[in-house]
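Given next, in C-alpha coordinates, is a single chain: the form predicted on its own.
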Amino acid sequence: MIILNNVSFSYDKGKEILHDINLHIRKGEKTALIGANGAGKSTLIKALVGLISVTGSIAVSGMEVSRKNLAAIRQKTGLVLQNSDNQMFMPTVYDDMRFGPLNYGISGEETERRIDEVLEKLEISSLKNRQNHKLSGGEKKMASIATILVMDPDTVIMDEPCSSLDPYNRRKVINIIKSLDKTLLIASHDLDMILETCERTLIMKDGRIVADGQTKELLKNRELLENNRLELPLKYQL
(Lines of atoms letter the chains of each structure in order from A and count residues from 1; the text may use other names and numbers.)
(Lines give C-alpha, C1' and ligand atoms only; values in the text may rest on other atoms or scores of the structure.)
(Ligands and ions follow the chains in the order given, each with its own letter.)
Protein backbone atom coordinates (compact mmCIF):
# COMPACT_ATOMS: atom_id res chain seq x y z
CA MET A 1 0.00 0.00 0.00
CA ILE A 2 2.95 2.35 0.74
CA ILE A 3 6.34 1.64 -0.84
CA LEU A 4 9.45 3.81 -0.66
CA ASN A 5 12.65 2.94 -2.54
CA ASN A 6 15.87 4.84 -1.80
CA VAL A 7 14.02 8.04 -0.89
CA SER A 8 16.13 11.08 0.00
CA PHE A 9 15.33 14.78 0.30
CA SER A 10 17.26 18.00 0.91
CA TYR A 11 15.93 21.52 1.46
CA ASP A 12 19.41 22.94 0.98
CA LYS A 13 22.13 21.40 -1.13
CA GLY A 14 24.26 19.15 1.01
CA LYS A 15 21.86 19.05 3.98
CA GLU A 16 19.73 15.91 3.76
CA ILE A 17 16.48 15.77 5.73
CA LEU A 18 15.60 12.26 4.51
CA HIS A 19 18.37 9.80 3.76
CA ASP A 20 17.96 6.67 1.61
CA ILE A 21 14.68 5.43 3.10
CA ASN A 22 13.34 2.04 2.06
CA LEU A 23 9.95 1.02 3.42
CA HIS A 24 7.02 -1.26 2.62
CA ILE A 25 3.74 -0.87 4.55
CA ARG A 26 1.21 -3.58 3.73
CA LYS A 27 -2.47 -3.03 3.04
CA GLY A 28 -4.45 -2.79 6.28
CA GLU A 29 -1.36 -2.43 8.47
CA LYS A 30 -1.37 0.11 11.30
CA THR A 31 2.12 1.58 11.54
CA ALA A 32 3.55 4.22 13.88
CA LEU A 33 6.26 6.71 12.97
CA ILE A 34 8.08 8.04 16.00
CA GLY A 35 11.21 10.04 16.70
CA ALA A 36 12.40 13.22 18.37
CA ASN A 37 11.62 16.64 16.94
CA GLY A 38 13.62 17.17 13.76
CA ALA A 39 13.96 13.45 13.00
CA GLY A 40 12.22 13.89 9.63
CA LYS A 41 8.72 12.53 10.36
CA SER A 42 6.75 15.48 8.99
CA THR A 43 8.99 15.70 5.93
CA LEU A 44 8.39 12.03 5.20
CA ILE A 45 4.63 12.55 5.48
CA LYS A 46 4.80 15.48 3.05
CA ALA A 47 6.65 13.26 0.59
CA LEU A 48 3.98 10.57 0.75
CA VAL A 49 1.27 12.94 -0.49
CA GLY A 50 3.44 14.75 -3.02
CA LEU A 51 3.89 18.03 -1.17
CA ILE A 52 7.64 17.85 -1.78
CA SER A 53 9.72 16.26 -4.54
CA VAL A 54 12.23 13.62 -3.52
CA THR A 55 14.88 11.48 -5.14
CA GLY A 56 14.03 7.79 -5.27
CA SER A 57 10.49 6.53 -5.73
CA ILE A 58 7.28 6.42 -3.68
CA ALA A 59 4.09 4.50 -4.45
CA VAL A 60 0.82 4.85 -2.53
CA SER A 61 -2.28 2.76 -3.23
CA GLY A 62 -0.52 1.17 -6.19
CA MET A 63 0.29 4.51 -7.84
CA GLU A 64 3.61 6.27 -8.17
CA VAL A 65 3.65 9.60 -6.36
CA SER A 66 4.06 11.93 -9.33
CA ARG A 67 2.40 15.08 -10.60
CA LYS A 68 0.07 13.19 -12.95
CA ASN A 69 -1.17 10.89 -10.15
CA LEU A 70 -1.53 13.41 -7.32
CA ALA A 71 -5.30 13.93 -7.65
CA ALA A 72 -5.98 10.19 -7.63
CA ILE A 73 -3.58 9.58 -4.74
CA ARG A 74 -5.11 12.34 -2.63
CA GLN A 75 -8.58 10.90 -3.26
CA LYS A 76 -7.42 7.56 -1.83
CA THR A 77 -5.16 8.98 0.90
CA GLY A 78 -6.41 11.07 3.80
CA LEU A 79 -3.98 13.33 5.70
CA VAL A 80 -4.82 14.62 9.17
CA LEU A 81 -2.49 17.55 9.80
CA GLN A 82 -0.99 18.34 13.19
CA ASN A 83 -2.29 21.91 13.04
CA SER A 84 -6.03 21.78 12.33
CA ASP A 85 -6.02 25.46 11.31
CA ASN A 86 -4.08 24.41 8.21
CA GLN A 87 -6.79 21.90 7.32
CA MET A 88 -10.07 23.63 8.10
CA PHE A 89 -10.51 26.47 5.58
CA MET A 90 -14.27 26.72 4.97
CA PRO A 91 -16.73 28.73 7.12
CA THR A 92 -18.33 25.74 8.91
CA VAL A 93 -17.57 22.10 9.72
CA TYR A 94 -20.35 21.07 7.31
CA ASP A 95 -18.82 23.12 4.49
CA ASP A 96 -15.40 21.55 5.07
CA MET A 97 -16.83 18.04 5.11
CA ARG A 98 -18.73 18.60 1.83
CA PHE A 99 -15.80 20.13 -0.02
CA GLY A 100 -13.75 16.98 -0.65
CA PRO A 101 -16.49 14.53 -1.68
CA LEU A 102 -18.25 16.97 -3.99
CA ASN A 103 -14.99 17.98 -5.69
CA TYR A 104 -14.21 14.34 -6.37
CA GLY A 105 -17.57 13.71 -8.02
CA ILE A 106 -19.44 12.04 -5.15
CA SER A 107 -23.15 12.79 -5.37
CA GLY A 108 -24.79 15.27 -3.04
CA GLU A 109 -27.03 12.57 -1.57
CA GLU A 110 -24.12 10.24 -0.85
CA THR A 111 -22.09 13.12 0.59
CA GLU A 112 -24.90 14.04 3.00
CA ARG A 113 -25.19 10.38 4.10
CA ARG A 114 -21.46 10.16 4.74
CA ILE A 115 -21.37 13.44 6.66
CA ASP A 116 -24.07 12.37 9.08
CA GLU A 117 -22.56 8.89 9.47
CA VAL A 118 -19.06 10.19 10.28
CA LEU A 119 -20.30 12.90 12.65
CA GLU A 120 -22.36 10.32 14.53
CA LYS A 121 -19.45 7.87 14.67
CA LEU A 122 -17.20 10.56 16.15
CA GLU A 123 -20.03 11.76 18.43
CA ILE A 124 -19.69 15.34 17.18
CA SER A 125 -23.00 15.84 15.37
CA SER A 126 -23.46 19.03 17.40
CA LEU A 127 -20.51 20.57 15.53
CA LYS A 128 -22.03 20.12 12.08
CA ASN A 129 -23.12 23.72 11.55
CA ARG A 130 -20.63 25.38 13.88
CA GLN A 131 -18.30 28.04 12.52
CA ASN A 132 -14.73 26.81 12.43
CA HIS A 133 -13.22 29.92 13.98
CA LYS A 134 -15.42 29.45 17.06
CA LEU A 135 -14.32 25.86 17.74
CA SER A 136 -11.96 24.97 20.57
CA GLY A 137 -8.66 23.30 19.69
CA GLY A 138 -10.04 19.88 20.60
CA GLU A 139 -13.27 20.41 18.66
CA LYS A 140 -11.31 21.54 15.61
CA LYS A 141 -9.09 18.46 15.82
CA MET A 142 -12.13 16.16 15.89
CA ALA A 143 -13.69 18.07 12.98
CA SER A 144 -10.48 17.81 10.95
CA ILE A 145 -10.50 14.03 11.40
CA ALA A 146 -14.12 14.01 10.24
CA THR A 147 -13.21 15.84 7.01
CA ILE A 148 -10.81 13.00 6.18
CA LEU A 149 -13.01 10.07 7.16
CA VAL A 150 -15.91 11.40 5.07
CA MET A 151 -13.77 10.76 1.99
CA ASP A 152 -13.53 7.06 2.95
CA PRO A 153 -9.86 6.83 1.85
CA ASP A 154 -7.94 3.57 1.53
CA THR A 155 -4.98 5.00 3.45
CA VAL A 156 -5.04 7.43 6.39
CA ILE A 157 -1.93 9.33 7.48
CA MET A 158 -2.13 11.17 10.79
CA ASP A 159 0.32 13.70 12.19
CA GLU A 160 -0.20 13.94 15.98
CA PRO A 161 -3.92 13.01 15.90
CA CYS A 162 -4.35 13.34 19.67
CA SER A 163 -2.72 16.73 20.16
CA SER A 164 -5.05 19.35 21.70
CA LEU A 165 -7.49 16.68 22.89
CA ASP A 166 -8.77 16.27 26.44
CA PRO A 167 -8.67 12.73 27.91
CA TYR A 168 -12.26 11.96 26.85
CA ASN A 169 -11.73 12.92 23.20
CA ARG A 170 -8.27 11.34 23.16
CA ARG A 171 -9.88 8.05 24.14
CA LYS A 172 -12.53 8.56 21.46
CA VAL A 173 -9.87 9.06 18.76
CA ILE A 174 -7.95 6.01 19.96
CA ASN A 175 -11.09 3.91 19.66
CA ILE A 176 -11.79 5.29 16.18
CA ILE A 177 -8.23 4.50 15.06
CA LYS A 178 -8.53 0.96 16.40
CA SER A 179 -11.83 0.46 14.55
CA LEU A 180 -10.63 1.70 11.14
CA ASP A 181 -10.19 -1.05 8.57
CA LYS A 182 -7.65 0.94 6.60
CA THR A 183 -3.93 1.28 6.08
CA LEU A 184 -2.73 3.73 8.72
CA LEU A 185 0.51 5.61 9.28
CA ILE A 186 0.51 7.63 12.50
CA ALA A 187 3.26 10.05 13.51
CA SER A 188 3.07 10.91 17.19
CA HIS A 189 4.95 11.62 20.41
CA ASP A 190 2.08 9.98 22.33
CA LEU A 191 3.70 6.57 22.75
CA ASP A 192 0.94 5.19 24.97
CA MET A 193 -1.54 5.89 22.16
CA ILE A 194 0.84 4.24 19.70
CA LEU A 195 1.08 1.21 21.96
CA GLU A 196 -2.70 0.82 21.83
CA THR A 197 -3.27 1.41 18.14
CA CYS A 198 -0.29 0.24 16.05
CA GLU A 199 1.15 -3.24 15.69
CA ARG A 200 4.29 -1.96 13.95
CA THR A 201 6.55 0.97 14.77
CA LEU A 202 9.24 2.81 12.83
CA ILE A 203 11.79 4.94 14.70
CA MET A 204 13.38 7.84 12.82
CA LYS A 205 16.56 9.69 13.67
CA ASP A 206 18.43 12.22 11.54
CA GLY A 207 16.32 11.43 8.48
CA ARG A 208 16.84 7.68 8.65
CA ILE A 209 14.66 4.79 9.82
CA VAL A 210 16.86 3.30 12.53
CA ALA A 211 14.44 0.69 13.87
CA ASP A 212 11.46 -1.18 12.45
CA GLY A 213 9.60 -3.83 14.40
CA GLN A 214 6.71 -4.87 16.59
CA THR A 215 5.45 -1.96 18.66
CA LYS A 216 5.34 -3.87 21.95
CA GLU A 217 8.97 -4.94 21.54
CA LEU A 218 10.40 -1.58 20.50
CA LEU A 219 8.50 0.53 23.02
CA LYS A 220 9.69 -1.44 26.04
CA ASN A 221 13.34 -1.19 24.96
CA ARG A 222 14.56 1.63 27.19
CA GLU A 223 18.07 1.75 25.71
CA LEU A 224 16.80 1.95 22.14
CA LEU A 225 14.33 4.71 22.96
CA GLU A 226 16.78 6.78 24.99
CA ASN A 227 19.40 6.49 22.25
CA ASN A 228 16.84 8.10 19.95
CA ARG A 229 15.79 10.84 22.43
CA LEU A 230 12.56 9.08 23.37
CA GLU A 231 11.16 7.81 26.68
CA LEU A 232 9.34 4.66 27.67
CA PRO A 233 5.53 4.88 27.45
CA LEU A 234 3.94 5.52 30.83
CA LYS A 235 2.63 1.95 30.83
CA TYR A 236 6.18 0.62 31.04
CA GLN A 237 7.34 3.25 33.53
CA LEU A 238 4.90 2.13 36.24
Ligand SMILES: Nc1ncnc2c1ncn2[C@@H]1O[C@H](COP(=O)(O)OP(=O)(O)O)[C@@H](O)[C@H]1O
Second form
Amino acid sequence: MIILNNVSFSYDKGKEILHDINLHIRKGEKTALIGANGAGKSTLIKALVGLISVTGSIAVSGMEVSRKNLAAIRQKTGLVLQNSDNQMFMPTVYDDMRFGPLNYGISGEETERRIDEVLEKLEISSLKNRQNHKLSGGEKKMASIATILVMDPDTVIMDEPCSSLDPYNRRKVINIIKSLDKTLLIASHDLDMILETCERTLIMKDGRIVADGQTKELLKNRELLENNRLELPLKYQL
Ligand SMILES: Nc1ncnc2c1ncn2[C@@H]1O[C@H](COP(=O)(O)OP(=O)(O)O)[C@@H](O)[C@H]1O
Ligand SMILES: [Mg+2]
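Same protein, different form: I have the form predicted on its own, so give me the form predicted together with this ligand.
So here's everything in the complex, that chain up top.
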Protein backbone atom coordinates (compact mmCIF):
# COMPACT_ATOMS: atom_id res chain seq x y z
CA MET A 1 0.00 0.00 0.00
CA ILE A 2 2.99 2.30 0.56
CA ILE A 3 6.19 1.25 -1.21
CA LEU A 4 9.41 3.24 -1.49
CA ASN A 5 12.37 2.00 -3.50
CA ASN A 6 15.71 3.80 -3.23
CA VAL A 7 14.12 7.17 -2.53
CA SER A 8 16.46 10.15 -2.20
CA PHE A 9 15.74 13.86 -2.21
CA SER A 10 17.37 17.28 -1.83
CA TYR A 11 15.57 20.62 -1.61
CA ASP A 12 18.64 22.45 -2.83
CA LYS A 13 21.53 21.06 -4.80
CA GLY A 14 24.04 19.66 -2.40
CA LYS A 15 22.36 18.81 0.87
CA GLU A 16 20.51 15.51 0.66
CA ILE A 17 17.50 15.34 3.01
CA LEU A 18 16.26 11.79 2.27
CA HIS A 19 18.94 9.15 1.74
CA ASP A 20 18.09 5.99 -0.18
CA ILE A 21 14.92 5.05 1.69
CA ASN A 22 13.36 1.63 1.17
CA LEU A 23 10.08 0.87 2.83
CA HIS A 24 7.09 -1.41 2.44
CA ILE A 25 3.88 -0.79 4.39
CA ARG A 26 1.14 -3.37 3.89
CA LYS A 27 -2.53 -2.64 3.28
CA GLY A 28 -4.31 -1.97 6.56
CA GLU A 29 -1.10 -1.57 8.55
CA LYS A 30 -0.92 1.33 11.03
CA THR A 31 2.61 2.70 11.14
CA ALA A 32 4.21 5.54 13.07
CA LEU A 33 7.04 7.72 11.82
CA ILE A 34 9.01 9.29 14.64
CA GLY A 35 12.27 11.18 14.97
CA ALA A 36 13.81 14.47 16.03
CA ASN A 37 12.90 17.83 14.48
CA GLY A 38 14.50 18.02 11.06
CA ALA A 39 14.88 14.24 10.69
CA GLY A 40 12.93 14.33 7.41
CA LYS A 41 9.49 13.07 8.43
CA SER A 42 7.49 15.84 6.76
CA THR A 43 9.68 15.67 3.67
CA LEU A 44 9.01 11.94 3.37
CA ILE A 45 5.28 12.59 3.72
CA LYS A 46 5.37 15.27 1.03
CA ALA A 47 7.07 12.76 -1.27
CA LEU A 48 4.32 10.19 -0.68
CA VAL A 49 1.63 12.46 -2.11
CA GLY A 50 3.79 13.87 -4.88
CA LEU A 51 4.22 17.35 -3.40
CA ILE A 52 7.94 16.99 -4.13
CA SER A 53 9.52 14.78 -6.72
CA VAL A 54 12.26 12.42 -5.66
CA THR A 55 14.71 10.05 -7.24
CA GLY A 56 13.74 6.40 -6.84
CA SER A 57 10.14 5.19 -6.97
CA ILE A 58 7.11 5.47 -4.70
CA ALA A 59 3.74 3.74 -4.88
CA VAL A 60 0.80 4.66 -2.65
CA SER A 61 -2.76 3.29 -2.63
CA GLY A 62 -1.78 0.91 -5.44
CA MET A 63 -0.51 3.63 -7.79
CA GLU A 64 2.90 4.87 -8.81
CA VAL A 65 3.39 8.42 -7.51
CA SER A 66 4.03 10.37 -10.70
CA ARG A 67 2.77 13.55 -12.25
CA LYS A 68 0.09 11.84 -14.33
CA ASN A 69 -1.33 9.98 -11.31
CA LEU A 70 -1.41 12.86 -8.86
CA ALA A 71 -5.15 13.48 -8.98
CA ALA A 72 -5.93 9.79 -8.51
CA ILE A 73 -3.34 9.45 -5.73
CA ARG A 74 -4.84 12.38 -3.85
CA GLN A 75 -8.33 10.95 -4.14
CA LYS A 76 -7.21 7.69 -2.53
CA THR A 77 -4.66 9.14 -0.13
CA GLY A 78 -5.75 11.61 2.53
CA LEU A 79 -3.08 13.84 4.04
CA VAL A 80 -3.66 15.72 7.29
CA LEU A 81 -1.04 18.48 7.25
CA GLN A 82 0.86 19.56 10.34
CA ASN A 83 -0.32 23.13 9.89
CA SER A 84 -4.11 23.20 9.37
CA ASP A 85 -3.90 26.71 7.90
CA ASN A 86 -2.38 25.09 4.82
CA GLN A 87 -5.25 22.61 4.63
CA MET A 88 -8.34 24.76 5.12
CA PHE A 89 -8.58 27.24 2.28
CA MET A 90 -12.31 27.77 1.75
CA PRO A 91 -14.44 30.29 3.73
CA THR A 92 -16.19 27.75 5.97
CA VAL A 93 -15.66 24.21 7.29
CA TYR A 94 -18.64 23.05 5.21
CA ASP A 95 -17.16 24.53 2.02
CA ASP A 96 -13.86 22.77 2.66
CA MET A 97 -15.57 19.45 3.37
CA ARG A 98 -17.60 19.62 0.13
CA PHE A 99 -14.68 20.62 -2.05
CA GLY A 100 -12.90 17.26 -2.21
CA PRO A 101 -15.88 14.93 -2.77
CA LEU A 102 -17.56 17.19 -5.34
CA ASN A 103 -14.26 17.68 -7.13
CA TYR A 104 -13.95 13.91 -7.45
CA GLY A 105 -17.45 13.40 -8.79
CA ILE A 106 -19.27 12.22 -5.65
CA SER A 107 -22.95 13.24 -5.90
CA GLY A 108 -24.22 16.24 -3.96
CA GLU A 109 -26.56 14.06 -1.94
CA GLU A 110 -23.87 11.55 -0.98
CA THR A 111 -21.50 14.41 -0.14
CA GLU A 112 -24.04 15.97 2.25
CA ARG A 113 -24.61 12.59 3.90
CA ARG A 114 -20.89 12.02 4.38
CA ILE A 115 -20.32 15.52 5.74
CA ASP A 116 -22.95 15.09 8.44
CA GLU A 117 -21.73 11.60 9.29
CA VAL A 118 -18.10 12.67 9.69
CA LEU A 119 -18.96 15.82 11.66
CA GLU A 120 -21.04 13.72 14.02
CA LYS A 121 -18.34 11.10 14.40
CA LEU A 122 -15.82 13.81 15.30
CA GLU A 123 -18.45 15.58 17.48
CA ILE A 124 -17.91 18.86 15.67
CA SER A 125 -21.29 19.38 14.01
CA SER A 126 -21.36 22.84 15.60
CA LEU A 127 -18.35 23.85 13.49
CA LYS A 128 -20.07 23.06 10.17
CA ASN A 129 -20.92 26.61 9.17
CA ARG A 130 -18.16 28.38 11.05
CA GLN A 131 -15.61 30.49 9.23
CA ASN A 132 -12.25 28.78 9.07
CA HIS A 133 -10.24 31.87 9.93
CA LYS A 134 -12.16 32.27 13.20
CA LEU A 135 -11.52 28.74 14.46
CA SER A 136 -9.05 28.01 17.25
CA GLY A 137 -5.99 25.91 16.37
CA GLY A 138 -7.55 22.78 17.84
CA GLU A 139 -10.91 23.34 16.15
CA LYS A 140 -9.15 23.87 12.85
CA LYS A 141 -7.19 20.65 13.35
CA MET A 142 -10.41 18.70 13.96
CA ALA A 143 -11.99 20.32 10.89
CA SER A 144 -8.95 19.45 8.76
CA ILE A 145 -9.23 15.81 9.85
CA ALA A 146 -12.91 15.95 8.84
CA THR A 147 -12.04 17.17 5.33
CA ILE A 148 -9.86 14.09 4.89
CA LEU A 149 -12.26 11.51 6.35
CA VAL A 150 -15.12 12.78 4.19
CA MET A 151 -13.15 11.64 1.12
CA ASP A 152 -13.08 8.07 2.51
CA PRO A 153 -9.50 7.50 1.29
CA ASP A 154 -7.76 4.08 1.27
CA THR A 155 -4.62 5.49 2.84
CA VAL A 156 -4.47 8.19 5.52
CA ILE A 157 -1.25 10.03 6.27
CA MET A 158 -1.18 12.36 9.26
CA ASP A 159 1.55 14.82 10.22
CA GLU A 160 1.12 15.53 13.95
CA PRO A 161 -2.64 14.84 14.14
CA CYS A 162 -2.87 15.57 17.87
CA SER A 163 -0.77 18.72 18.12
CA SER A 164 -2.86 21.64 19.43
CA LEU A 165 -5.69 19.34 20.59
CA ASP A 166 -6.96 19.41 24.17
CA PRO A 167 -7.03 16.08 26.04
CA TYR A 168 -10.68 15.41 25.17
CA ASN A 169 -10.17 15.97 21.43
CA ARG A 170 -6.86 14.11 21.51
CA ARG A 171 -8.66 11.11 22.99
CA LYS A 172 -11.39 11.40 20.35
CA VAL A 173 -8.84 11.46 17.53
CA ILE A 174 -6.99 8.49 19.04
CA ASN A 175 -10.23 6.52 19.15
CA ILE A 176 -11.06 7.46 15.58
CA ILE A 177 -7.58 6.46 14.39
CA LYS A 178 -8.00 3.12 16.18
CA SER A 179 -11.35 2.54 14.52
CA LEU A 180 -10.19 3.42 10.98
CA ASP A 181 -9.91 0.39 8.75
CA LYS A 182 -7.31 1.97 6.49
CA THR A 183 -3.61 1.99 5.79
CA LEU A 184 -2.25 4.65 8.08
CA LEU A 185 1.03 6.50 8.49
CA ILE A 186 1.31 8.94 11.38
CA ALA A 187 4.25 11.25 12.04
CA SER A 188 4.20 12.45 15.62
CA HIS A 189 6.13 13.28 18.77
CA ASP A 190 3.19 12.05 20.88
CA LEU A 191 4.65 8.63 21.64
CA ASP A 192 1.83 7.68 24.01
CA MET A 193 -0.63 8.22 21.17
CA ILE A 194 1.59 6.14 18.85
CA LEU A 195 1.73 3.36 21.42
CA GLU A 196 -2.05 3.17 21.39
CA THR A 197 -2.64 3.47 17.66
CA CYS A 198 0.24 1.99 15.65
CA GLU A 199 1.52 -1.58 15.75
CA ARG A 200 4.65 -0.66 13.77
CA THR A 201 7.10 2.21 14.25
CA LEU A 202 9.80 3.67 12.02
CA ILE A 203 12.46 5.90 13.55
CA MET A 204 14.01 8.48 11.24
CA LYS A 205 17.32 10.18 11.80
CA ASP A 206 19.11 12.52 9.38
CA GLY A 207 17.01 11.39 6.44
CA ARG A 208 17.34 7.66 7.05
CA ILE A 209 15.10 5.06 8.63
CA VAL A 210 17.32 3.82 11.45
CA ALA A 211 14.86 1.51 13.19
CA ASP A 212 11.76 -0.36 12.03
CA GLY A 213 9.88 -2.70 14.31
CA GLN A 214 7.02 -3.35 16.67
CA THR A 215 5.97 -0.16 18.44
CA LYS A 216 5.77 -1.79 21.84
CA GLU A 217 9.36 -3.04 21.53
CA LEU A 218 10.94 0.12 20.08
CA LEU A 219 9.19 2.53 22.45
CA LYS A 220 10.42 0.56 25.47
CA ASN A 221 14.03 0.94 24.36
CA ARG A 222 15.31 3.95 26.28
CA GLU A 223 18.76 3.90 24.71
CA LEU A 224 17.44 3.72 21.15
CA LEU A 225 15.01 6.56 21.82
CA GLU A 226 17.57 8.79 23.52
CA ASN A 227 20.06 8.23 20.70
CA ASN A 228 17.38 9.64 18.42
CA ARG A 229 16.51 12.63 20.62
CA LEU A 230 13.30 11.00 21.83
CA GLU A 231 12.24 9.82 25.25
CA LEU A 232 10.22 6.97 26.69
CA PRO A 233 6.44 7.37 26.46
CA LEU A 234 4.92 8.43 29.81
CA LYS A 235 3.33 5.02 30.05
CA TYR A 236 6.79 3.45 30.31
CA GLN A 237 8.21 6.11 32.62
CA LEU A 238 5.87 5.22 35.47
N1 LIG B 1 11.30 23.85 1.79
C2 LIG B 1 12.50 23.53 2.29
N3 LIG B 1 13.65 24.00 1.72
C4 LIG B 1 14.86 23.66 2.20
N5 LIG B 1 15.06 22.84 3.25
C6 LIG B 1 13.96 22.34 3.87
C7 LIG B 1 12.64 22.65 3.41
N8 LIG B 1 11.75 22.00 4.21
C9 LIG B 1 12.49 21.32 5.12
N10 LIG B 1 13.81 21.51 4.91
C11 LIG B 1 14.91 20.90 5.66
O12 LIG B 1 14.82 19.49 5.52
C13 LIG B 1 15.16 18.82 6.73
C14 LIG B 1 14.04 17.89 7.12
O15 LIG B 1 12.89 18.66 7.45
P16 LIG B 1 11.47 18.03 7.75
O17 LIG B 1 11.20 16.98 6.75
O18 LIG B 1 10.51 19.14 7.90
O19 LIG B 1 11.77 17.32 9.17
P20 LIG B 1 10.76 16.82 10.31
O21 LIG B 1 9.38 16.83 9.75
O22 LIG B 1 11.26 15.46 10.65
O23 LIG B 1 10.93 17.77 11.46
C24 LIG B 1 15.45 19.92 7.75
O25 LIG B 1 16.84 20.09 7.81
C26 LIG B 1 14.78 21.13 7.15
O27 LIG B 1 15.43 22.31 7.54
MG1 LIG C 1 7.60 17.74 10.41
